[in-house]
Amino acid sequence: MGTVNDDEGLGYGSSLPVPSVQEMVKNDAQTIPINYIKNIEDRPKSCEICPISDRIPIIDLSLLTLGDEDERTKLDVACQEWGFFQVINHGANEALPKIKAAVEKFFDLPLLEKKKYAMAANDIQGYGQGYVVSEDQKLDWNDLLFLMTLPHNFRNMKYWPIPVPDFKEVLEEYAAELERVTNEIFINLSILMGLENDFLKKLHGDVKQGIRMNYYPKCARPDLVLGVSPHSDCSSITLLLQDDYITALQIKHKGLWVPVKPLPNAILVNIGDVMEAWSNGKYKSIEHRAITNEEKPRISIAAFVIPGNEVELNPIKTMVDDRPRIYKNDVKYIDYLRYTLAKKMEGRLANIEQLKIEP
């Protein structure tokens, strides 16, 4: 089984090293360093919160697999109006607690042990924090471990933590389950877009899966910081495993932030920038963020599904037959990915506008 060379990065980008937030809180749980305190306009505010999280669409994957037309229509509406949906009856229930436990064990390791898996200067894989491009930017209240999981030849095993028992086996099982769920979603989106069942999977070319494991320490002043700054995902779709008991993810819907209340054993799926461009704006890549809390730390696990480097983000022909083309024809995925990773998270429009035709 081939893997990338230990000395090679992915060629996607890099992130500057910063101190561990988890360790910082262990040493002093009350002080919030100035470089984590967001500007006033960027802080989470109660007046901007809309408590309608129960309206986040729920999609039954078992019904989609059976070709249920009503469920497929629900998927279509979810992708157009929300860009997010909770997937139930996905068949991966046994893998969920195992991956959560493995990730928790990694972040429970001593700092010196975790640092053995630190991101290299030329890579985004490994332990650290993402989207740090300047020494004076405001930082997010999280630590992460990012690993490429599929295909196998994109893995760099020097970042896979050996001290965590069965980590490799558990992550491989989880990655395979998500690949199955992803393929079923692609089949149904292909049909909804007037295409052959396997169109979206083939369109990805050398489809890849990267998994970001996040640790959000508790925070004495959650009103001053963000776990993750507002952004949209530069994936085609993202599959997120939330903490079952802590509501932290918020999505931008009709100008307000909507908390996404976790649904136990559900996998939360969102549309990424790539799918928005391919669908010519029919399906929406939605801005989202994560807040913190004073009570306890939180773990989440996000799997990004991304196309091959040379795949173009052109709108699909069936998506321009009856609607004006608003996305460009000449953007390769690798160029868009490098563009997004070279910047700090600055909301959705900062990236997605690069894909649109200038008015």
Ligand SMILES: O=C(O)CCC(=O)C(=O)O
Second form
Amino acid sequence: MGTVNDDEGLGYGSSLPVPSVQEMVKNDAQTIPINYIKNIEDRPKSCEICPISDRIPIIDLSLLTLGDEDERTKLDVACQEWGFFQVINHGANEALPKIKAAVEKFFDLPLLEKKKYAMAANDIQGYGQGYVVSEDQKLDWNDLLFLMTLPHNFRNMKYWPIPVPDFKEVLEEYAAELERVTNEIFINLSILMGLENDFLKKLHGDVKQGIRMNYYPKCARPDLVLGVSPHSDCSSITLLLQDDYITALQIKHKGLWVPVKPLPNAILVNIGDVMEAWSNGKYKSIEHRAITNEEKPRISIAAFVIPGNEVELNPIKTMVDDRPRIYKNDVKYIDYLRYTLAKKMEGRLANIEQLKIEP
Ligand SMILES: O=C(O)CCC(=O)C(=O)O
Ligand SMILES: [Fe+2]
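Could I see the form predicted in complex with the named molecule next, after the form predicted alone?
First the chain shown before, then all remaining chains and molecules of the complex.
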């Protein structure tokens, strides 16, 4: 596995620089610039909302660790029917408030300080905005800091903010806790797919973890904009830490948007495109989006677990034994990722469809 030279990007892609939304709102909280106003069909509409957040499955990680079969079956159902689940008793309680506070402190820094960590033209790491690929695309109401956290030799420390006390230690601790949670989920998904415990971990090859810290400023017109446009994640799984009180994330379920009411101290996990392909469509990578809040800014922290560049997304053998093969062989992760990042977020279909065998 290579290490990252300070000035080289990750080779994943890049995003065009656009103004900080946080700064824009600081200067004028009322005006919504035209390039943030979504087309009517893309705006969040209350008639498309289905308020059944309480049905999103809750998985007890401590039971999974003990080998509890009922809990494992709950995980199986969650990944098939929802693609999202809340993880409780994950053992990372101490790390959660610390990482939230550190991220808040970063976004509280003056703009000029934050800009010292701005994304380079050839990279998606650093401070900036995500998925900006054209001058005239509609933008999301969101600033972010994206950092590769694992493995250690993939960290590019020039993007890690120095002025936030303990940022490095806190993020390192959080990354390690999430790695533990990830491994437990992989063991259980491996068993559910009829495989050796360590199969999924090994399948990732040089597994990596990247953390996207999202800052959504308050917005005078949440009906006109989106915090994050609909998309599915390019990961195998994603572990998301939400604000404990503001409901903003929405997931597509049976054609409607279900708001995910935060469960304080839980880690929300979702299946990404890679796991959908590996499982030959058994486990679902669900489209999701975030809306904005009129009164308060919101922070969310999304950790993406991704396989090595050369790893192929072929469906796992046990997943095609008695089910028709839906996903292609021989697509390398890096090719899929570059394709996805080069496009504006267009919803899950645009990305995952390229992994499917043509009908
Ligand atoms: O802020 C959220 O709740 C969702 C963020 C998200 O989907 C992402 O960063 O991929
Ligand atoms: Fe996402």
